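The form predicted on its own is given below as one chain in structure tokens.
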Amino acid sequence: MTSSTNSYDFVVVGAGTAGCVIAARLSEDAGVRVLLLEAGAAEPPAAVAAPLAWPSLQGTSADWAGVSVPQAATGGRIPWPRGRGLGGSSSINGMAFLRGHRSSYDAWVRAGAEGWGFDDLLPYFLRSEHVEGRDPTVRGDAGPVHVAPAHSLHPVTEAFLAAASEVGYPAASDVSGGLDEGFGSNDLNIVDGRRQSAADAYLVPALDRPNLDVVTDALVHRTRLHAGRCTGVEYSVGSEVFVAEARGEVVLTGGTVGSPLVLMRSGIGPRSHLRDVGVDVVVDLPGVGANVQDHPRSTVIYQAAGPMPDRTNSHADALGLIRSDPELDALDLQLQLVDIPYFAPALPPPMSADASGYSIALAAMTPRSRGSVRLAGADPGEPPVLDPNYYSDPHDLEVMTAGLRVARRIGTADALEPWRGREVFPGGEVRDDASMREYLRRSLRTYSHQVGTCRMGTDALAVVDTGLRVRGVEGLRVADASVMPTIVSANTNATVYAIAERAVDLIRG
């Protein structure tokens, strides 16, 4: 039974970097009234503030802590942190703030989503961000989020820049901005030592306005449909439940995970997988939850030669996107150095605790696997039915192995030989093609940037069209990295917030 009803004139659903930045500037208005729900805690765990913590959020109660289904190509499950609680991913990720190279834009263009290419996105690229120093034609300089890159970087890191150097790599003059390739030092959201999540760069200074409305631990069970558009929400926190109803628009920003959940249990999605967990069918979008993209991520692991300085920033200062292949278009292989043992959860630790280590990190940025996001049932409690489908395509897989080389030679140049014990991981019994992918297979972890779920496109299995209004439902929008039709080539967070940015100019009209 609902207890009770509140009307407003936007309701955003999901207070991860989109919600906060939607929630904010549509705030700007004091005409509008505008609610943010949020499934996670108002306080995140204190450890968010510090920039090193980050590898110890996972499986807090700032992380959904995900599980996908068992893997075909690992054998196992694999864990899928997301950010639960104001702010989301970017109050528990590793801080590093990029653009993927203008071809990842263009890569979109191709897909159907015409009109958000680089060059479309460079507005609202340049109005989330602050960052001096740069060619303000193409980096801002009066965002709300301050982003630069470390002050002094680890003396290994500096040594990893060297050896992508001495093995023939270029550096890269602004890694961050989407226009190079190469290597160097990558910007980073830590203002004052502390990180910059969504929340405290757009939320927190929006707070006190009487427009705005944000309620956490709300969990949003769905939207409320009537004769094709959505009127509002339906959603609990504890044991009572409401309903808040839009005279505008409910945006969706719960993520890859979140945003498709809520348009299935609201019978939006493909019919016979609704049909099959007991949800009655009012728009039958196919593409809801499928087009799944994630980067897998793999590490070379070196044990140090000696004692290793303080750990300082982030643990992961720079890094360098590349090509597996010279002949390619496209940049396709990220590398980066993590001043930490970095390895996925279903390993053994690869040394002793009191040793010391660091790692070259790989991942491949242009991947062609897709897996899918289900509901286990209607029940909104339920989690989810996670797959990516790690390695389907057998495309993905040659990537990381030409990756692995790659991290191989940049780790054993001599401008790294001062730091290099013994290589761990994969170590050196593992050397031809068959065991480095078995090694690949067996070390894979996300990066945490999954994406594609309610893709923006023009064909049949589009979610959402270039407004991002999801098709077949007025009243409705998806604005979060669940609309990008494929993945970019970096971290995904900056880009999140450019959807954000320009969803607000098209919720504006």
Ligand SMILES: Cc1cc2nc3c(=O)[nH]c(=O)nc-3n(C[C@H](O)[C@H](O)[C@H](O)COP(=O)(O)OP(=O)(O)OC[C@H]3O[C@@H](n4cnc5c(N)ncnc54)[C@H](O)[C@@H]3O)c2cc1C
Second form
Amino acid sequence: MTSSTNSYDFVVVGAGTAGCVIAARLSEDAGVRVLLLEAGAAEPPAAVAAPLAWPSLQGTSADWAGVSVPQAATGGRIPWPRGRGLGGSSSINGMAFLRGHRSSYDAWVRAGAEGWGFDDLLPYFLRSEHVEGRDPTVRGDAGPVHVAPAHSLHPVTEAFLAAASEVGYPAASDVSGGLDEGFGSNDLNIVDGRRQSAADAYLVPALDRPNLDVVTDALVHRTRLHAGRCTGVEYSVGSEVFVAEARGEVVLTGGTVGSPLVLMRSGIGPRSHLRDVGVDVVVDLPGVGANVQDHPRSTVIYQAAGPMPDRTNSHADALGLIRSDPELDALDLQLQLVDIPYFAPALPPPMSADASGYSIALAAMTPRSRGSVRLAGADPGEPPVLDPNYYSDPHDLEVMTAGLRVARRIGTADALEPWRGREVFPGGEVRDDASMREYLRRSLRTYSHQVGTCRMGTDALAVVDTGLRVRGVEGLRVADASVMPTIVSANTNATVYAIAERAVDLIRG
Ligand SMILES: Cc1cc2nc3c(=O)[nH]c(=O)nc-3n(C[C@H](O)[C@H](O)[C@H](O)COP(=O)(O)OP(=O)(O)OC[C@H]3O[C@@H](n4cnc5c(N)ncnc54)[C@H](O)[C@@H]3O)c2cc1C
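Switching forms now, from the form predicted on its own to the form predicted together with the ligand, please provide the structure.
Entire complex below, previous chain first.
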């Protein structure tokens, strides 16, 4: 039963990274009424603000706590955290702030996203960020998102950077800017020792505006469609169902999982799948929910030779972006020092809880495997079917194997010798290619950088056009991580900020 209706110019669905930007920017115009709907709570758990607490946020009320279907390549299910509540995933993420390398956005243009190259996006990167001490021609100094490299690095992180240099990798002067290659300390979303989420940066300063309504604990079921036009959304708070009418547009910012689910529940998606789950087909858009891409991640874990000094910053303040093969025209490997033993969910710690250690994490940054997000049924409360389909393209495991070799070369360099105890994982017996691959399968985890389920483009499988408009429907856009045609070669949050800033210009026309 629908219990009440309200009318707005814009209805924004999902208060994550993109939704906070778009609702805050659109409501700068006092003449428009904006509604932001968020399924999660208004108040996050206290630990959200504490940078070192991020690994403990998974499974809390701030996380949808999704789990993949069993993966053929690994034999198990992979946990898929994603943020729920104001700030969305920016409230539970690792706070690493990096643009993809320029080559990532060139790949978007090649995939049909004309006008979305690095230089096209640069004004939006600049508009979103505030960073000091970087090159002002490529980095912003007046945006709401305050970022900076760690004020001081953990000594094991310093040793990691020295080790990378020792084995021949260049130092990067700004590994976060998208133009550099090599190892360096990356920017972090930390201000005065606290996490700065998208809600902190954009939404909180806008909350007093009389033309902006934010409703939390509000699960959007579906969009309302009439004669080819989106007229609003239907959502519930507890057991009550509401309708919000949109005189202008509905903007979906539910993220790579949330946005395709809302589309499919609205009857916009692959015809045969919608029929299978009992949803009436309104627009047969076969690309909705397809094209899932994520960075597969694994770790080499060392027991420390002795006690480790206290951790500071975010546990992971420096990394390297490199090519697994110098002939490649794109960066395809990331190596990151994590100053704790970062065990894969499927491989429990074989050392005592108080033993100290550290990890070198590795990730394939241009994966070719493609997965899907599907409805389990028409009921909005039903958890979705998440299939990342990791390692279905053998290329990804090859790159990860190359990455494991690089991680070990760095891990066994002289510079890390004072810190190094035994290699806990993969362990000394894992030497040949076959056993390394086996380890990489067992230790696989998500880097939580899922993108691509509403991809932008011009071909039959594109979900939105290059103006982020849903193909075949008026008055409906998607503007979040799901529109990326291909995954960028870095952590994804900075790119989502830029997409959202650009979406605001597109919406304003
Ligand atoms: C554990 C973790 C660690 C990460 N670490 C990093 C990192 O260190 N650096 C980095 O750059 N990136 C990181 N990322 C990725 C990055 O945070 C995301 O790419 C980015 O936040 C995605 O933004 P988004 O707006 O697309 O979606 P989200 O921020 O996920 O927002 C989607 C929002 O929509 C809401 N929603 C969904 N469906 C509905 C519905 N039906 N009704 C109402 N509301 C709905 C959700 O609750 C959520 O608040 C990490 C992500 C996770 C989960």
